[in-house]
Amino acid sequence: MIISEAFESKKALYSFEIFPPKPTADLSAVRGTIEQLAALSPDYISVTCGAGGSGNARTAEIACLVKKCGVEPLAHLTCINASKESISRSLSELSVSGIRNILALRGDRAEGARESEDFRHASDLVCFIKKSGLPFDVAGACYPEGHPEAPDILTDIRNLKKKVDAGVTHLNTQLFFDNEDFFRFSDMLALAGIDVPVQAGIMPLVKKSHVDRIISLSGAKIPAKISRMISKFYDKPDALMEAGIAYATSQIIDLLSAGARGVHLYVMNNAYVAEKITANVSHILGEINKK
């Protein structure tokens, strides 16, 4: 199935994130929370390197166990540190392997490595995908809040239209967590013409660590709600689940009542927290999609 499709036929699409486990790790673990997130039936799950680039080398080896259990893949790919010659290692083996949706991302900039003279921008990596002459849906990421690097969000919109012109077919956006961030970008999209289906990433803050590491990370802005939340529920870890999983709950909702053209949620390879909140929210999708 080519993703894009899947946007012509359904008003809103629904899908997992899962990221691989260390190169020395036994499959395993990661290998049940696909079979749980696959009979939960989602449109695609996407397979990420790792931050920071970690995990490469089993994205291609993930996604096919993805597309093993029946759910198509969306396989990242990273440019950062990249040569041409090893984006094309890249292509190849994903080809070989089946994969026909790509997720292309520039990707985080790593203490000390040496980067690409192939590939300065996401675009650059589209651009490649799609002279390669293989049978790849690219789609790109994009920051309702302006990317971190950007001097301002009306210069990443800019760049961000370049990458659309480039190929990219749907863009998933980076987590936030106050719904009028997206609302606000959605207009600007329109404005700057840019006109591909957005999925609203989310992700449910449920465990401190997710209050520790991926906020700092993603440097997304924290509304009231969040911080009284973290604030009441942060050294009680049963309270806090249920929380994000309400408070995530409580965006899906508003985001498909006004017409997001679906979610994807970043659910930290937890299929407790993606059946919690699939099950919130699939009636609402059912009709959403009804024919």
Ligand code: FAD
Contents of the next structure:
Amino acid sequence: MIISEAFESKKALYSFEIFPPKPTADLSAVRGTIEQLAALSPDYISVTCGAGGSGNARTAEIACLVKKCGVEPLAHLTCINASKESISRSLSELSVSGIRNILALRGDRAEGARESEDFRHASDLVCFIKKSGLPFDVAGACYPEGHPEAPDILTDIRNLKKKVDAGVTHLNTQLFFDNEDFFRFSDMLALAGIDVPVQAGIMPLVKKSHVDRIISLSGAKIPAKISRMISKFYDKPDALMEAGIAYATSQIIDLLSAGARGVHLYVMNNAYVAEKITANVSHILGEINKK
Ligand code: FAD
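Having seen the form predicted on its own, please provide the structure of the form predicted in complex with flavin-adenine dinucleotide.
Below, the chain from earlier opens the complete complex, with every other chain and molecule after it.
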């Protein structure tokens, strides 16, 4: 089922994001992870790709593995360093592999990398996919705290509207740790006339390596509750794991209680974390999606 159809039949979707292994690594570890995630019956699993588009081939390969495990895949596709020809090749490959859902992204700027003359914004990629005539359902990214390059959140939302108008059928948010940012953002989207479903991106902070990397890369605001948790348990792996899972769980319960159209878990290929969080919210999801 394509993801926009799933949104028509359910009040809230629940999904995971994974990343492909390095090009030289074999697939057994990620295959095992996908099997464990598939057993949790998510609505879909998304597969990231490299900003240069270099990882797009592996993305298609892993998306196929997701499909073989009986779960709908959502393949990420970036365009910042891509040409029309290379994107056409990626689209053909995804289409031939039976992938029907694409998350269309610009990708992050890399220092020294030559940027595309064909695609400046994700909305250009969305238009290109739509014009290809291939039957893809296209999702896009959005930023409850504003995209770091945008001068302000209202400008960012005006730009987001162009992406949605180009043909995006649902949005996945950047990770955030303060639900109030998501609620405020949702109100602003409604005022801007953006009415596609928005899934909240939740990153469980369960490892010290995540804490360092994710916080600096995403630029997400860190609420005092999280700062206290990190400073107390930074060097205590078991305690940080437990606290990170509990924090993410409470964020998800609050979001679903407030009517969010779904949650997308950034599980960093860690099936254990996905299992624990899913066990914590499965009855809540069942109740919300009861027919
Ligand atoms: P855009 O929608 O193009 O927005 C980027 C900036 O340009 C914003 O500031 C926006 O306001 C501005 N803008 C947009 N359109 C216009 C316009 N028409 N005129 C003027 N300004 C405009 N990166 C990866 O490399 N691989 C991944 O797999 C990946 N997955 C992601 C998944 C999610 C859910 C999210 C939230 C991000 C992901 N990223 C990934 C990171 C993403 O590529 C970066 O955040 C990137 O900087 C922006 O991508 P975008 O698609 O949101 O870009």
